[in-house]
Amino acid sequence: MTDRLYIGIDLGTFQSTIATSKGDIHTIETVVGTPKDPVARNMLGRDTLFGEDALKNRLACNIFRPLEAGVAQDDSDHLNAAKDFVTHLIDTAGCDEYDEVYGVICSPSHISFTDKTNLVSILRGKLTAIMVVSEPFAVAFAIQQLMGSIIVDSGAGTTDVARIVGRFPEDDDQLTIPEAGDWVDIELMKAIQKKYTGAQITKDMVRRWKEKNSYVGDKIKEVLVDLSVEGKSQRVDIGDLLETACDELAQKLGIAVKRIISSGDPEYQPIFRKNVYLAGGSSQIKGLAAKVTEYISDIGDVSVSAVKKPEHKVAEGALALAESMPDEEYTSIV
């Protein structure tokens, strides 16, 4: 047995990532599947499936996305699924080889006492001690922008926006809005169904189209996809609908950024305006940083940029924080 392992965990609505002090990093889609009946159980040969494996066999499984908006939902089925998922995620890091496992866990900026309690409960027995920090702060730690920056972490379930001022953010430094990746998927789905009456589509189909083709600004692009309309296969163009949905997200992000800047110390506002960073899966939308820049340009000289490799930044920042914090900052959950 080795003394201590540090880990950073990004528990996301769509996917979750764990980074460890021994150099490993793993990302798994945040999905749990349980067989629907004994036939399915015998066919699958397992009681629980995770990530892509669960989705591949979704017709034979009850599917759970247990970390809605980045927190464990407060019912027994989802809590049990969350515990199974987090156990699986931590097991991928080989934590059992260590006497102690200290972890920094990232959550949305504003979560309730119940949400925090649920978060601790699903980790008890797997970690020695934890800290819970907001996702934007972990991003700021990862990119070393800890004084005078605005971090916009737009994932699947929520978007968190925070002022980073050289300390842990307080409640007034942060806000959370519901418009994020899942919101774009729903808006795009509604637009497709309105334009193509009778279209048979699922949210997973729309998400895949968005992830492959999403863009905002510039001229409208042709984006051809195959879908069924009343059982008949059709190839249709959703390029204009995709751009509109992504543009609406850019507008929402712009409004949130203005709110968080305007409520900050007026002497620091010029610094905040020049240091806005987009992170999270939605930050990979082509042209998003330029579009957000356009929507906030009326407040002065602004600079908005997207961080590189955003899918790992929260977990990497959480790990860096875990390794630098004194033991007294952790809460024991043995």
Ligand SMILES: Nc1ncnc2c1ncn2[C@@H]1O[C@H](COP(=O)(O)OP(=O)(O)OP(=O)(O)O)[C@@H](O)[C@H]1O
Contents of the next structure:
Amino acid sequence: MTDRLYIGIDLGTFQSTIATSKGDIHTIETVVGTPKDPVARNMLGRDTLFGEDALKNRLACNIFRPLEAGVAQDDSDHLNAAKDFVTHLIDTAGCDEYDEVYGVICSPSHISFTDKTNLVSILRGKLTAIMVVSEPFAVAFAIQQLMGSIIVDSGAGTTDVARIVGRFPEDDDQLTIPEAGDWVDIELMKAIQKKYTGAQITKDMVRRWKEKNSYVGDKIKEVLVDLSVEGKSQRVDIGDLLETACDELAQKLGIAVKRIISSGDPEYQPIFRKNVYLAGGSSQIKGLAAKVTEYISDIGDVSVSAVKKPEHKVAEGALALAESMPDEEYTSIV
Ligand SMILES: Nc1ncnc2c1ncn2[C@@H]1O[C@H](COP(=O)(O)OP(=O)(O)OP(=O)(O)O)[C@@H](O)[C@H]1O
Ligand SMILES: [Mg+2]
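Output block for the form predicted together with the ligand, input the form predicted alone:
Below, the chain from earlier opens the complete complex, with every other chain and molecule after it.
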């Protein structure tokens, strides 16, 4: 008998995860670093660095986030970085020990068809056969909500919203909006800079503050952070600004959910309204499900919940799909 490994891959703008039928699961930040000059190359002792390793050495490296929204996909540096990254992610799974590797892959929705061709060329030689599915569909599979649900996958680069009706979603079952984690970071950064003129902050600083303290709700919390204003250290409260930025995302999600419900089959709409699930890293904003419920409550009796452990849900669902699909559903890439 041939030895077959199944894998589920979540290629994310911000971080990527691989789950295997051996039971392993690995997450790596979608970052690639290449040494800036021969001195850096000598010191680091390697040509390519990934994830945390790249970030730790970022001053000595050119840093790429090759799957980020807005990155020109025909730019050769980014394309090479994307290739190196995907290869590295697959290598962490030990695919080489198997005769066959069948993989289900979720890639960001802004990656167009031509880039999927790129994806196939990257995976050729590593995998035997692949199937590409959307992130919300993988989540629906992971939480076993296939027979009438709305899945909202709010990641870093985009929020994908899909109607799930017991089959693969078609194009008009799904919509993508640009408001997600990165958008919240930028809105919050602008608001901080407006309130504290001369504040010297980076998007990464803002993201870390957000991840630690994010919330929505009527009760404004105090969130103290240290920043430099024109070189002078200052401790400031960003609690109100953080709530506002997260609330704006909740509003955008609400509008998208209403759109996807109202354009669905009317007989299914009552089921959709009662089965809305929030996933993706941005679903970890405290109070988000309650807030989205509030924003969509004018369409009737609704129920919105946030999935547990959203970081791994896409890859877990992709793996579960990989294990349960018949071979004919796969595209051979040998
Ligand atoms: N506790 C938290 N509160 C708010 N946002 C969070 C929290 N933890 C993580 N995030 C945000 O979640 C996002 C990452 O989510 P995820 O890993 O689902 O994205 P991704 O899959 O890489 O992106 P995409 O699906 O858009 O390609 C980042 O913007 C991150 O800041
Ligand atoms: Mg994602």
